[in-house]
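Here you get one chain, nothing else, as structure tokens; it is the form predicted alone.
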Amino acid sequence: MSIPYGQTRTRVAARHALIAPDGHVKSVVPGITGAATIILINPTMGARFAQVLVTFEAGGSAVVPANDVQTAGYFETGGATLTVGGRKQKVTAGAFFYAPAGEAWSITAPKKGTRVTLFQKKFEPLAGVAAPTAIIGNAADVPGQPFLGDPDARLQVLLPDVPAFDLAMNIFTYQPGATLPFVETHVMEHGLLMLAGQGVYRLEDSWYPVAAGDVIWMASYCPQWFVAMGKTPASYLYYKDVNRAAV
């Protein structure tokens, strides 16, 4: 769909944002070469994490040395060789990974057009709890569970829901007409990528039509609600911060 000159669906507010693909601008990120890298969400807009979209050319790579940032990633398309925590594996679309703070990771030999979303956050250790370890998996192996008993709204929890993790990465899939059961208002912050389908997202007092490729930032306590529309299921990948003290 073409966008009339000087117009965009992108909206950036104090506590939420809709980032539409029509406004993407490439950035140079150390360690990532042979790729279009788009920084979609990061602390300069008020977020406490970063969400980055990387689309690789053939021969591109992401080679990230050990540092104090943890990374959760999802392969939306394509495939590559993924190395995390000393484990090396060929992966395809639907693969996900978790690289703990303090461990190097890399994506090499990608197929042209391989698209990966990264969520990055400085790790907050929890006293008396061992830090999480590296993970490589595929969403196809994670069953979708009915959300609050609704079989038309299914949640796939990709990372372990245990106190060691201070972030979560999930996939939510809705049948046409399915909704979040109520307007959520909570301390958790979200970064979201629409993977498929379309719908309407309520963010605070604004209502946004959304479709595959759109990205949403929701700050803590941003009222939020979603309805899937159209004739095909709608799904999105999302991040949230979890399992840490309230003060």
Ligand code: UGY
Contents of the next structure:
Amino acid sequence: MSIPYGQTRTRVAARHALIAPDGHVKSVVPGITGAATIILINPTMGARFAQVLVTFEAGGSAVVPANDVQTAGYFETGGATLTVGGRKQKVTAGAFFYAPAGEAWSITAPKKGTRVTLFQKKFEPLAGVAAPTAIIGNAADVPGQPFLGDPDARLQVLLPDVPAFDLAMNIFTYQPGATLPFVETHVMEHGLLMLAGQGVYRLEDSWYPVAAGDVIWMASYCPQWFVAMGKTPASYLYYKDVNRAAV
Ligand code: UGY
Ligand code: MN
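Next, report the structure of the form predicted in complex with the named molecule; the form predicted alone has already been given.
Following is the full complex, with the preceding chain placed first.
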């Protein structure tokens, strides 16, 4: 569907943002070549993390040296060779990975059009708890659990739910008509990518029709609610900061 000249669904507010694909502009990011790289969310917006969409050309690569940033990544489409934590593996759509701070990682030999979402955040160590180690997995192997007892709203928790991790990466899938059970208001931030379907997202006091490809930033304490609409299930990938002290 073409967007009328001079218009967009994108809205950037103080405590939330909806970024529609029609407004994407590429950035050059060190280490990523042969790809369209879109920095969708980052600290300039007020966030404490970054969400980056990388769409690879054939022959592209992401070769990221070790630094104090950890990365959680999700392959939405395509496939590539992924090297993380000394493991080198061919991966396809649905694959995810976690690269701890202090470890280099790379994506090489991508199929043309491979889309990868990266969530990046400086790691906050927890005294007395060993830092997390590298992970490669596939969402197809992670069962979806009913969310607060609702079998029509299922949550796949991709990374281990243990105190060592200061971030989570989950996939939420709703049958048409299913909702978040209440309007959530919480200290955790979210970065979100609509993977499939459509629905309406409430962010603070605004309601937005959203569909696959849309990205949302929810700041700490942004009231949030979702209803899946349309005839097919809606699903989204999202980031959350977790497991650290209140002050
Ligand atoms: O994990 C969450 O906070 C999740 N229920 N939030 C959301 O989907 N907006
Ligand atoms: Mn939430």
